[in-house]
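Read the single chain below, which is given as structure tokens and is the form predicted alone.
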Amino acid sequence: MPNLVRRSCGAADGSADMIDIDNLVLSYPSSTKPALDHVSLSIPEGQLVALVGASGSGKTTLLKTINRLNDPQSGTISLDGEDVSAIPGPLLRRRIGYAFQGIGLFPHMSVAENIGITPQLLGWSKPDIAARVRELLALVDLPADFAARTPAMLSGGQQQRVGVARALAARPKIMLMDEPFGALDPLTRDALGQSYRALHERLGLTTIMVTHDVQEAVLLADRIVVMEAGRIVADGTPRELMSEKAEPRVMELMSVPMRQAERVQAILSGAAHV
């Protein structure tokens, strides 16, 4: 069997990966075990990866950790070959992208408010900021008079379109996105979902993307890292993950899509019978 564990698919030039994650440990003090335990991952520039697993596994805390919400006790991160230890926490925030499952906008600001933020706290003048705004507005598919209302005046699909337009204000690299369609309607999930791999080619991003739905991952991603107890059990393409070759409780997990699938085709099958 072949070891689907693996560190890096390594980048195509052989340049540097853009996100290279290098035996991880942090622990909580309210727990005995680690949250992350000697995690290594290397990313190449333009891959879309997805992080799965059960709750407690340690995809958040890894997300976070990347961006120094959470910081290690031993191992390091680099982000396009520069270490973030070296660089402050908010700094470093304002250079990388963040989408989360309950957006986070500010109620009391308006959309373009909203998405203006990190350019205005980065010092850009307000003629870009605007210019910037009504951009992504397009971008995002939301209609440019959108940018005067405020975040309740929005259904929660483009609340998270806006939640996008604002991770990218600032023409980041690198994308970390939690759970980011998690709360939305399986329609307006799947729309997103395919509107922002779209965007993630086009704009030629890097993207970890965390998610408990493992179609969602198998859909979107170029490659699918397994974690399981702070450890990372494998990493492989959708394809790999989803072969015979793959570990019986990988299999399981990524199973669940074909069994899903298999179920729908049987109740049509039964309906076509009637």
Second form
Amino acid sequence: MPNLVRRSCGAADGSADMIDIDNLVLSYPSSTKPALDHVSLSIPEGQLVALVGASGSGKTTLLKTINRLNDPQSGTISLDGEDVSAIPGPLLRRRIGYAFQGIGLFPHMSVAENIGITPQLLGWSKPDIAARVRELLALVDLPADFAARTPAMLSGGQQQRVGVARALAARPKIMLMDEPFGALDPLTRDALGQSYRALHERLGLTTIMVTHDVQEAVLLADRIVVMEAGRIVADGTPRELMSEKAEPRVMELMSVPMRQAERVQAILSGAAHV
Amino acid sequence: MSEQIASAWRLLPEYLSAHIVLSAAALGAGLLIALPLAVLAARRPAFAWPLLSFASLVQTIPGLALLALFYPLLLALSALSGRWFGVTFPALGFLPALLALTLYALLPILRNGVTGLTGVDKAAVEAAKGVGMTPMQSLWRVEAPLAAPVVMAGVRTAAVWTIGAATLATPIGQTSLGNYIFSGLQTENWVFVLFGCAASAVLAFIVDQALGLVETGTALRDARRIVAGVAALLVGTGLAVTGLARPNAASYVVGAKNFSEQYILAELFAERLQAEGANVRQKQGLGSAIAWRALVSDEIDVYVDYSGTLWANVMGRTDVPPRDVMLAELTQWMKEKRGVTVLGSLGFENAYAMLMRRARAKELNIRSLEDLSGKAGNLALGADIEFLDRPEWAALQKAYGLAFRDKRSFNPTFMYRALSSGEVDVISGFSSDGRIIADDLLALEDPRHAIPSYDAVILLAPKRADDALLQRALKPLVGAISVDLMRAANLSVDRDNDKSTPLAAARALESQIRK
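Let's compare: the form predicted alone is above, so bring in the form predicted in complex with its partner chain.
Next comes the full complex, this chain leading.
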């Protein structure tokens, strides 16, 4: 895997970045503490970045600020060099893929209608949409005859595949994913994570994925950004964050998967000796 | 019985069409207002509380009162608008009924609308935003279809309420199935009351089923059910509209207040006008003040009122001139000040009268109030609930100094029973009441003219002042109905057994007049 990680600081090396976040501040009316406290982050094209951190650390808020589901009090976001505050929210979101834990498939529409919704909003022709739906069903490994089904007829994993297909339908360059596989069983979750990683490579996407599962982040991401209380407290490759140079708190967090693996190993070998 | 059912059936097309058109218009207007408000309240919770509170408050106003309140409100608004823009509108009939029922329909639609919209799966709403829908697209493509079953349940409730409450439009001059109920209540014609209730219930049931079809259609996403339900409703409303559209042109409208005598006289007038080839509609069950207003504003063409009532309530007079003087002055004043033609007196009075059992009066040798005054100290008076507070009672006391041993108030039915049983000796009744014949009562004479006269007079609307057909049809009735004839006709409608309908009573009365 090519090392794409650059710890850039905002606009300094500007145009090469797909996503450029500069000095975001956002607080919710209900809270005195800011949800985002001067956050800056630059992500080059093609990177898969995992945002990790405890609940309430600001991961989801940051993600939703990128596609303007939230608007910040100050700071700027540029996507491919274009300031998002100049683009109306709905138009911006038709250019960005968005998948989340709730999935939110429209229960009154067929799978095909769900997948084709953003192209339809963009005014694609019916044959183009139909062709794209067939293409996407294949891409997310679902049979073509699922097109006519309703979401209620699908399993959780199948629904999330449709959710990812829907997010990809209008050929976005950027994907925002909020715990997309969080509610799935471990097997499905692992399989979907790997298929998504493959899609990310194949389509040349730039992805930000929020997860609280460090193991998932380590396995899928090129780069991990750790958030705490609205700030970025660590940013690097999985290997960097797990090295001894990292802060103790971060290292402790990052070493959870390793420690778990060791315990599993110990239990299994212990059992073998009995 | 079967005669009453047959006459109820004859009235059904007119009453039902009017009822359907009114209910459909109110429900339609309710939807147009409540649905956007529900969207607003669902999006901005700050609006939800005041909106729902207002709608609930409206719901707590009794239906009849709400309908009645729109009459003075519209009257004032119409006067203002007439002054400012030269445009007036009717304060009676369809408009106030429509406004009141529309308000009534708001709550269930609004409440279910808010519940439905706020209850839509949050994930679906977030996804709608996430895929790039504008707020309007999200509303139409996602939120509205998902909320539709709950909203439709509210629409069903509103429809049933509206159809039920529309029966209350009758007293403010809007024809509805309530005409059966109100006229039936007044004449104690329970067949009519039941017929009106049943017709309104059947209508509500059918509409509810059609809306239910739409509701399950939205829930199951089955377009055929939705189309079938909506089509059934539209066809029904369309039929009602065409049914109403026909008889309107160039017809005469006969008004009637809300008691038996008025129903009988209205039928009598209608029969006579039809015999002259006129197209006739009736507006029955009007409140006393409302009937007068409707006549002055040409909404009804003719009705019967009583000289003493007009003297006090319309002219604002408190003096009590002799019968002939009052009638002459009234006729002149009406023409000059209001443009209303007093065609003449029918020949009988419906005045307050002091009544005794004939046998008892004979025994005590009492024929007039003068005879009574010396003997009142040994006698008991029964009065209806308001009589003892009325100016007529004060005038009687002043003129004859009546000091009874005992005075008791009753509702009218029990007052007559108390007289029959000897519990009281004298009661306050009405001079054209049929029970005077039935119970063999004597109305005591009033030689000092203390009680104002209440001659039944035919009033014509300003625009019908010189109408030849009305004159031809109704002029022969002037002076033609004696108080005995009217009492007999009233009795035939009011009695408990072998009841006549007002129409049958009117025909019997007509045959008596021709003799």
